Structure formats: C-alpha cells, structure tokens
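Next comes just one chain, in structure tokens: the form predicted on its own.
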Amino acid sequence: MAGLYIHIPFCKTKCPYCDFVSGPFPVEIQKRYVGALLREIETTSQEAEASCFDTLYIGGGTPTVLPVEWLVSILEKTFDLFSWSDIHPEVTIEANPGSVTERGLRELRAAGVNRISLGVQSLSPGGLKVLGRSHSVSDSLSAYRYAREVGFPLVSLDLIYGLPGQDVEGWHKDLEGAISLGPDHISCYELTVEGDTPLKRAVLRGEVVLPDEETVLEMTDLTEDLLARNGYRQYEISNFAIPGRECRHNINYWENGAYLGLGCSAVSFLPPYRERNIRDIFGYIESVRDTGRAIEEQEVLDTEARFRESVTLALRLIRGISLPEFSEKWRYDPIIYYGDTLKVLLARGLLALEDQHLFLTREGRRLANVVLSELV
C-alpha cells in the first residue's frame, strides 16, 4: 500500500494556534502555485518509484479555498499520470466549512473525491473565536448537510478541545453536537502550543490560560467514552470512525508505509528514502520551474532506523504492533531490543502486552509522547 498527498498552503487566514505551512495569498500566487504543482506532478510520475498508490489525500492549508476548476485538473492529473491499484482509491480532502459551497462540493464529488475532512474545530461561538477561525457554527452545519446531499459517502469533522476558557461541560456539548450529525469518522485533537505561533505568544504574556492539566483529562477521558458509547471505535491516539470507516491513507503513516508528497514542505518516504520539498512557497515553485522538483532534504533510513521508526508509529494504534510479524519483517525482537526501557514502560502501566501484541494503555496513549519518545 502506498499513499500520495498533495499539499495547498492557502487559507482564508491563518488561525493563531497553527504552525504548518499555510496562510493567505493573492489569487495570483495561488495561480503560479498550482501551476508548479501541476508541473511537479508530470515530473513525478515518470519515476518509478512513485508508479502505483492506494489512496490519495489533499489537504493544507485549506485546499477548498481555491477556485473548484483548479482542484478538479489537480485531480484529473493526478488520476491520469499515476497508476492506481484500486479503481476507487479513497481520495480525500480537507475542507474548512466557511469555504465551500454545494456546487463546489459537487464538483469534487464527481471528479472522484469520495471523503471529506471537515475543519469544524468547535461547534461553539466561543470556542471558534478564541481559535481565531474564520466560519461560523451555522458554517459547518451547512458544509456538513452539503457533503450529504451530493453524496459524500464518508464524512469525517476536525475538532479542538481544551480551549482557553473551555470546561469539560463546554467540551461535552460540542461532541454530543459533533455525534449528533452522524458522520463516519472524527479526529479530537488537544490544542497544543505550537512554535513560534501567536497562541505560544500570547500564552507567555499571560493573556491566554489553557485549561489545567487535570480539566484536559478529564475531557480525554470523555471523549473516548463518550464516542464508545456512540458506536465509534478508536483505533488511533486522536481518531475515532465507525467500524470500516477508518482513514486508509493516514492508517498508512502509522503502519510507515510507503507515501509521496507533492506541494511544498511535503514529505515523502520511500524506503529507503525520506525527502522534504522546499517549504517556502515562493521557493518550491522557482525550483519546480527551474527543475520540475523542489527536494531540499533527503535523508537514507537504515534497517534499524525504520524498524525503531515503525515501532513508535505503530504504538499510536490502539491495536499497537504484533510481536510475531516486526520481528519476521525487520529481525529485530522489540521485546529484546527495547530490554530493560521496556519493562519499566510495562511496569509503569504505559504499556502492556497481551497476546503477542504490545500497545499504549489508556493511562500511556495520555502520555503518549513521554512513551515514544523513549523508543525513538
């Protein structure tokens, strides 16, 4: 299996808490953006390792901020040029609520897009204020009724907790508003404080207080009890889907398969093989002007990298990894090779071992960095 991602760096505006490479351009830029995009993807797909893919996800950014004409020909190119192993590959791609319309939707769904991650965040006005987001709950409400209406067979929605100003009580309310739609899949992320963001900044003056530690788990804890009881099942640290409805592609980064990325700063790996592409915009498209490509970084991943690699992609499954098949595809024995860092990680309750399967308890998918980060 192998996985192809496409990256758009526009959006409406840039949200305070985010730190990808994404933001607002003119309509000039974006044009010349998906102009190199396009060339990239003819360059690409004349190499042999990029032939055949599984699943094809766009996201950003907020890809639905372009014009719909040039995310269908994105799409036409790409299902034209690469190989596909499946004659319906799960296509998905990330929509804010506030940037698309029924017509748009649509469009993409008969160009082959047949998932939809909606970034609805938060289903209360605070909550989207404080994250500086640019649609409204009624937003959402429509984007989400849209998806249904042209025949999104999947539908997946975005959502933050641990808001400045957020209780469990608040936090309550927006998943039972989130259950109540009906979509297959939800991702639940903790808002973090990432690098050097206008959120981080204004955290260190004292203007913005994250709920205490205590309040975000208890909102953990709700959430996967919550969903349980509504017929989602966990099968990632942050993600939830009806049983057979979980994302393929991302399923695909845990397992560390193969997967291309094209646009800038994307990331792809090809074992052995991990590359970067330029993250300034203005650079990827000069380079993919000049070169057809713009890598900046290429790195070779030896056997005992990607073996301690996979490990700790793996453990954010909540089936975690089969000891009987990393030892027979990798030669190395984890329970061996981890030693005596392993038995204190079990000790402690952070992971345990049942069947020939280790993975996080639920106390370790709470400290689930401090775990992994042991086993990198």
Second form
Amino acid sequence: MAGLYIHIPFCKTKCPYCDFVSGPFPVEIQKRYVGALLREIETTSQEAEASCFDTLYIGGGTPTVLPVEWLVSILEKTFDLFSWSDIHPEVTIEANPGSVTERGLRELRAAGVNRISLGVQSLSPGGLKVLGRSHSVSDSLSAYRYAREVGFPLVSLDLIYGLPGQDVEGWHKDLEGAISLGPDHISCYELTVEGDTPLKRAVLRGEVVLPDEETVLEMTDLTEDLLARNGYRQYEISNFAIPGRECRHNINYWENGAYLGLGCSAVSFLPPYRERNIRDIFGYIESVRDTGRAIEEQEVLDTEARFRESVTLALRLIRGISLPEFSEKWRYDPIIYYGDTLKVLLARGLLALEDQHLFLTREGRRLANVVLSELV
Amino acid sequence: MTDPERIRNFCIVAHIDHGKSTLADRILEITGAVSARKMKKQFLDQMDLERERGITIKAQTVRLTYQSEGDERYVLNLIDTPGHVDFSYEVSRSIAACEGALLVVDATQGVEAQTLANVYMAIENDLEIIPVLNKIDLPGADPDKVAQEIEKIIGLDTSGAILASAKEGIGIRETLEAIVHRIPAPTGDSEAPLRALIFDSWFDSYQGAVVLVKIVEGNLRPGMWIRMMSTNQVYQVERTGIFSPDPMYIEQLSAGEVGFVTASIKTIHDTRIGDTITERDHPAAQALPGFRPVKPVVFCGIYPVDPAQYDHLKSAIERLWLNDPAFSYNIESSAALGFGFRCGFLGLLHMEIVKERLEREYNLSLISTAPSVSYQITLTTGKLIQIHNPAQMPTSEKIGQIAEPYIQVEIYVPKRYIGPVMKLCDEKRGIQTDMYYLTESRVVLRYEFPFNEIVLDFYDRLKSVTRGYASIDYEFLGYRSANLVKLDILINKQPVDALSIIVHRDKAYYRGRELVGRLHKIIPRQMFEVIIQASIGNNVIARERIPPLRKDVTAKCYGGDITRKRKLLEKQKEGKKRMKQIGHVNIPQEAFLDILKV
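Take the protein just shown as the form predicted on its own and give its structure as the form predicted in complex with the partner chain.
Let's see the whole complex now, leading with the same chain.
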C-alpha cells in the first residue's frame, strides 16, 4: 500500500484556530506554485522510489480555491506520470463549502476524483462564526447536494466540536444535521488550541472560554454512540464511516505505510526515510525551480524506533494492532517487548487484548496520549 | 627572593555588586598582568558559576609587578576573597594573609552589612585600610555622603579616600600608589622556623592539593619536609610557585611572600584553611592564631532522580568534596527517594553552589529536599541526640525537649523599609534586641532568630520587601528549646518522608495548609485521584484532592504530523521520567524544594 499526497497551501481566509501552512495568497503566487508542483510531479515520478500508488489525496489548505482547470491539470499529470495499482484508485480532494461550484465539482469528478471531504466544521451559524469560517450553513448544504448531484460516490464531512460557547445539546444538533445528510464518512475533531494562533491568544486573554473537560468528554461519548447507532463505525480516534467506506489513504498513515508527499511542507515516508519539503511557499517554489525537488529535512529511524512509532500510530485505529502481523513484520512481539509497561496499561483498563488484537479501550481513547507516551 | 620591603599584600573588601571584580580587573590590566585583549570580564572569578553569579566563591591570588611613580618596582599580591556571608571564615583567613585592604564602597549605595563585617575583620587583623569610593561616574553617586557614612559607622579617616570608577578606569593609578605608600610591608623573619598560613586550597588531578599560602616566617622550597600543624600530617614539597596570573614555579617562597605549594597531597581535607604549615625538622613552637575547623550549619538531602544513578552521585560527591571539604556528606535513605546523601553546608548559597556544581560538572539530575538545620533532642530517657533530618525525629512520646539553633542577625536597611522588615521578622519568630540609626536614613536592626526560619527564604523575602536595599550579616548564638513538631505530608495516605518538615507548633497549621496547597498546584493530574494531606502525628490538619486525568488525546494525526506528534509523545514521556514516582504518584522534582518556600 502506498499513498500520494499533494498539498495546496491556499485558503480564502485564514481560520483563527489553524496552525497549518496555508493562507490567502494572490492568484499570481498560486499560479507559480502550481507550476512548481507540476515540475515536482515530473521530477519525482522519474525517480525509482516513486513506485506504484493506491490512493491520491489532495489536501490543504483548501485545494478548491484554485481554478478548477489547474486542479485538473495537476490530476492529469499525476495520473499520467505515476503508476497506479488500480485503474480507479481512491482519489480524495478536500473542499471548503464556500469555494465549490457545481461546475467545478463536475469537472473534478470527471477528472477522476471519487471522494470529497467537505470542511463543513459546524452546522450552526454560531459555530461557524466562532471558528471564523467564511462559509455559511447553506453553503455546506448546497456543497453536499452538488457533490451528490455530480456523482461523487464517497462524500465525507469534517466537523469540529468543543467550540467556545457550545454545549452538548448544540453538538448533538450538529451531529444530527450531518447524519441526516447521509454522508459516507464523518470526521469529528475536538477543537485543539494550537501553538501561536489567534484562538490561543483569545483563550489566554480570557476572551474565549472553551467548554469544560466534563462537557467535552460528554460530547465525545455522544459522538461515538450516536454515530454508531446510525451505522457509522468508528475506525480511528476521530474518524467514522459506513463500513467499507473508510478513507484508505488515511488508514495507510496509521499503518505507517509508505507515502509520497508533494508541495510545500509535504512529508514523504519512504521507509526508512521520512522527508519534509520546505515549509515556506516561496522557498519551495524557488527550490523546485532550481533543483526539481524541495526536501528540507530528513529523518531516518532505525527498525526499533519505527516499530515503536508504528505501535503508537496503529493504536489510533479502533481495531488496534494485530499481534501476529506485528510480530512477523517487525520481529518484535509487542507483548514481550513492552512487558510490564503494557501489563500496567492493560490492568488499568486503558488497553485491551482480544483475538490477538491489542487496542485502546473507550477510556484509553480519551487518554490516548498518556498510553502512547508510554509506548513511543 | 623578593626584598620584603618591596612586597605589598592586600585584599579588597566590598559588598556584592559594589565593583570589586571590576576594580581587580583594572588593576590587573594596568600592571600588565593580563593584556586587555586576553582580559575576560572578571578575571579573578574563574569558575563559570562565579562569573555567572558575579560572586567569588574560591579565593584567588595574583602576583603583580608595579612600577611606582617614584620608579621603584613593587611586588603586589592581590588576594581576592569570597564575597558572601556563608564563607566568612574563609574571608577571615584571606584577610589574615594581608597587611592592607582596599575598602570598596559603591558611591551610589553606601555601606552594607557584609562590607562592615569584613571591614571589622580587617581592623581586627590590623590591616591598613584604604577607602575607595567607586562608581563616581554614575549620576546617583554621592561620594561625600558615603565618605561621611564610612567615618561615622566604621570610624575610618576618609581624608585619603580615593574617588574611582573601575568601569571607566578612573582612580586606578591613585589606588596603586596608595597601596605602595600606605600599606606596610610584611615584617616576618626569613631566618625563623617556617610558619605559612593556608588561606585556600583546591584539588588538581595531576598535582593533588594546590595550597595557597602566605609565608609569615621562614621559607618554603621544593624538597622540604613539611608538617600541617593541626593534623600533624607530613609531606614533602614538590613545587612552590606564584600566580601572575598564570601559575609559575619559583625556587622558594620566603617570609612576606604569597604563593602556592604542592606536595602530592591526596585530599584537601588535609590542607585546612587557617592551618599553619611548618618544617618537619625545624618546627615552629606555635601555630598561627585563628584556626578553627569549619562546621556545616544547613543540611539537606541530595538524591538522584533516577535511583540507578546513585553510584554516579556518590563518586561525584566524593570528587567534588576533594575540592570543597567545607561540605559534609553521609549516606542516608528515604522511603520516598531511595538512596542519597544528607549533606551539610556553610549556608544556603553554599548549598546551591554544591548542588549546581554536581548537576553541571557531573551531569546529574538531582532532587534536593528542603534545607533544614540540626536540632538537639533530649529524649525522655535523658539521652541527647542531634538530628539533621526531619525524618529522624523520634515520635512525640519519646521526646523530652527539643532545642533549635538561634542566630543573631544584623539587618542594614534604609529607614523607609523598617516597617515591612519588622513585619517579616515577626513572621519569622524574630526577637528584636536592638535598633539604631547609622545615619539619618539608614538603620540597623538586630534580631535573634531561630535559624530554621532564616534558612528557607528569609533572604529572598528580605530582598523583595526592601527592593534589594537591605543587607544582612549573622552569627550563631547557640541552641534554645522550642515547641517544635514534625509535620508530615501524606500522598494517597502514604507519608512521604522527604517532604516532612520540623516547624514551630504555632505555625504548623498554617504551614500545613500552605504546603498542601502548593503540592496541589505542582503535582500534575494522574490517572487516578490523588489526595494530599498534612498531618501532625495522627491529626490531619489539611487536605486537597487532585481529580483524575480523564482526557488527553490528540484529535488529528495524519502523514504530515507523524514526526511532530511522535516528538510530543516523546517529550511527554521524558517529562514523566523526570518526575519521581512515589507509590504510583508522579511528583515533579521541584516539589521537594520549591514548595517549602512559603
């Protein structure tokens, strides 16, 4: 399994909670960036490590702020120059409800995109406002309708909960609203106050008050229960899908599989090397223009470190770790390797062991960092 | 051999920050001992720690050659002295090696307590004292007022005071002239049996102890058999030399001279400061006066965070002790912290320095328990015991009487801060014994305190209530009986011996609540409920609850985040490792010291 990721670092506006490499840029810069991206596709596709891919994911940022023709040319070049294991690989694009049109979506669908992840975030006007989103609730509803009308077989919605001022009831309504649309896949993220963001500063200044821990825990419980009752099976800490419609591209990350990332700040993992491209958009453009590549940082992990990392990633998946598979692949049996540390976590009920699978319990999922920091 | 008539031995007496090191730097520069280019700021403070803290911990000495204005060559020995009350005995020995002293006073600040203590020491030793009013270039300088202060407080004639700015190089030449013309030459007889005063020593892994001496009488040369008069240890001298400022070997040191001697001495415990060296075969009849062994007064437990580092800590302490025998150490074990050492120090600064050197120079991660003094307990059986550690305190029914050490403290403070200082002293169980005006605006408060109250944070608190304008000096008075109790801290019902303290009964309730409150803030949430209690005997006097941690999860982790998220997990793991696990509860290291600073 191998995935190909393409990063589009542009957005209509910068959201106050976002610490990704993305933001609004003049169209001229966007054009130069796409030029660089096409060049990087060419150079990397000629290299040996670019093997055969199973999935493609265009993320951002908001890829759909680019003119659709540019996206189509990126898609065409990608399909042409890389090899694919299937004639219909999973091809996802991230989109912001405010930046899609029916025509645009139709063309993307025609160019081979079969999965769309809509950044709905909230289905209440108040929620969208505190998140500083530039789209409206009706934008989200129309975007969903267009996606279905033009024939996307897989539609996913991204939602954020634990918003300032939100109560359990408010989140319940958001979830009900999302479920009623009938998406194939729903991602629910607890709002995280990241590093140096306007949200963080507002929280520090006391202008914004997040719901308390009890409330957020209740929201998380509600998410898991309500989605399960409606046929969405949780397969990762924040991801739910109608069985069989999980995001294969993302599962590959949690299985610590290989992937190639293109675009500024994109990360590739071609074991044992993990490489990151230059974060800065201009630096990226310049480097690709001069050398065809833009790798800025490389990390090489030895087998044991990769094993440990794989454990922490795989435990994010609800099915957890298959002990026979891990033992065979890594030559370390997790049970023996972690010994007493693991016993304590099992005894505390944070991890469970069933049918040769080691996985986080419900309580363990709430405290995943505590568990994973013991195993990393 | 230098003609003693041409030798001047002097030291510099000053309060911290009044410019002693800068003045020494200028003198070194002007006499060409150190070229300006090679000159690092504060040349004499050689340890990193000394330079960082801007204080002198070890005595240094340097021989300078000075061509006076009358065109005569003089040998000047500058003996730099430690500048903190913790090291006052060492200071007294350095002073005893001199015939004169520069009294450096900041012309913007005036005389401070420590300056006074040292100046009195210099007067007792019959030193010629030359006042130097420093920092006259600063806008706030008032040299006349400060000169008056010196006359009034110390009773020194300031008509010959030198106006200087060491920073700007003003008054340096005048200072040097005053040294050669006003300080007397040493008077000892070179033909008499050897008497050399040890005023510092340190350990060098190649040469053994390097001993700084002033030859009071006789002479000292390689090959000579010498005897330490307090211990009767005998050694054969290997080398004699001087610092100028780099070490230089010379054929002999004779009366009046200051220099170093090495004799393959394995530990500087045998080269006690203040002791007299004499010649084995022609011994002096009497040792030089003033020697006394130094005694630690403040104690704390030092433990490795990782119990596996015990052996590493042990060898580090042993090695550091070779260089600083003023601290004492004994193995102790704590139920909470495992094996470690109960160490004794000359004072709080000394304690911090030793701990910091252990961590820095030996790459150790340490937990130190709250500093404590030593108590005298008369048991009901009539037996008298001395304890250095609250954990050793017998149960109350076995105790007849407890006595704690008292000290007399002199506080020098501007008039306007008297109120807050007196309030602080009351809070610390101080008994005022005197108060008088030094000048119109400056006051001396004399108090007697239980030493225990001073050990924790008195100095920091004093500095903060007086905005740094107060200075103190103290001396021991002896033991007095007191109503003291042992306050225990329990974490999830388990007493943590390393957190026990001995407090006055009247303050136990307040301290208990305060302590529990601080632990409540400092202990992170755990996977389970944590109950913190303070108790005296079986009575719980304070209680706090830390609710269990229920949520700690990263919502998003995709391809681009994996490395960063992994590093965050690794950091979390490291943070936990640095904590001390007691029972199942993880307690941060600083809990053991910081929380006690009420």
